[in-house]
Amino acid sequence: MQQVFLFLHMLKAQSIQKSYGALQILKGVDLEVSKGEIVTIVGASGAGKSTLLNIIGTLDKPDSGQIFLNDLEVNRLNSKQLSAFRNTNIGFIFQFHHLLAEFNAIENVCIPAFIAGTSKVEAEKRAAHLLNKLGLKERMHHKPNQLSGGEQQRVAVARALINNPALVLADEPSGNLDSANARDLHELFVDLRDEFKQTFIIVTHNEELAGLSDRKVTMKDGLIVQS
């Protein structure tokens, strides 16, 4: 019997610690994010930003501490439950687009929906709507090597949104974009939050993006020093 989960409405990370060998990356991080909030995480390289994002997104496990998503303690899920929960509740946007070269834009966007069991008709309808919303109506059937960097990143954004996740995690999403495309992407996140009511947590070095968020969280040496 397939496990069914509600969409998450709030994130709470408590006392998150993580080490790799003798190197302690996170030293007891506490973070709460409300539904519909855009939070950026900033700080120098090595501060623990991406490690924290991976743990929040259930891609990695903390050594100690707890992660609650919509009051569900995700640490307690087994690997099969966790995969199902992640696919339907969390969207990921990375600096590198990770689009599959052999598939066109709409096919790339549909992949998480197919994994979730959505029919081909429904998945393609939702993907087409998102790509149209993101200004890619005329590029849906182009493969990644036929798209610009900015277009590829927007395809990746559509893929992250295809299952209507309540939480979207982005790790340096504008890191490989020029300033104009970066600005467009930053404003797009705000528009998407306003339309779809999703929550965004974004790791970035881009101060312009950080300035557009509802709240900026600063990390230093494995701890949040300003929130």
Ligand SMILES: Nc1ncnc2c1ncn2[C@@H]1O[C@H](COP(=O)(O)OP(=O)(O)OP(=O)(O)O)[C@@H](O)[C@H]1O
Given for the second form:
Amino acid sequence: MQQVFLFLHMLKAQSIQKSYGALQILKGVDLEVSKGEIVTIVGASGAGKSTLLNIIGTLDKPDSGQIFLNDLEVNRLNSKQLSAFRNTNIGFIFQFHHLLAEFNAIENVCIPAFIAGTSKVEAEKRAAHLLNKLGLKERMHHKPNQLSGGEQQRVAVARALINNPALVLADEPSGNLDSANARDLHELFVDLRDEFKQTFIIVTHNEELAGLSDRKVTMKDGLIVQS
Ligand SMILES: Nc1ncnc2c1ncn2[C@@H]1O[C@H](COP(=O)(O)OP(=O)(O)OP(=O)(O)O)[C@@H](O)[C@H]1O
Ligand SMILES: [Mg+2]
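Requested next: the structure of the form predicted together with the ligand (the form predicted alone having been shown above).
Next comes the full complex, this chain leading.
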């Protein structure tokens, strides 16, 4: 089944360079990821993994080089077009989930859908479906401080998926989970890919997750050394 998607590039990053002051962080990174592929990025602290992920996700701009998402060169979009593009095409899962403390689980999940103009009824229906699938049926009306760490992380996963993004980017998504919750989350990514054909790029220090992925890419000193 996977082979069907092998020649469709979800992401093409070409010669990406990024410096902060005199420090060159990315030194010409090339990365291609196919639709439906789960790619993990590993490498030592400071290698440039989060910097690359933020650039792929259009949260940050490269100094030079191009990012193509589904053949669209995102550097060409203005900031308003970019926000709309990002909200509907890319789901972000951060290590620290950044849930909004004053909103409950289902409200947090609905926010990106509201921003995309989805009706309340439709957004809540989809949010409830995702939370149910993530084992949070009985926790929908809990606020973040009434949820465990693993539950909060799963709410953040549902929020990342609410607009059915083609590309899901995760930066150490299991970094603050215990091993059982981390394993569940990793298996969930594989299930979601199988069900929805979403593409995942996941930065991780977790070898087990890297082992579950289709491809492991290693970064060292601002370059991909093996892919
Ligand atoms: N906004 C910034 N200003 C200056 N330097 C930065 C900035 N963001 C990142 N850096 C530097 O860029 C380098 C790469 O950072 P990055 O966050 O991409 O590393 P990483 O591979 O994700 O590491 P970790 O595994 O610790 O999360 C680091 O040395 C960091 O100090
Ligand atoms: Mg990082």
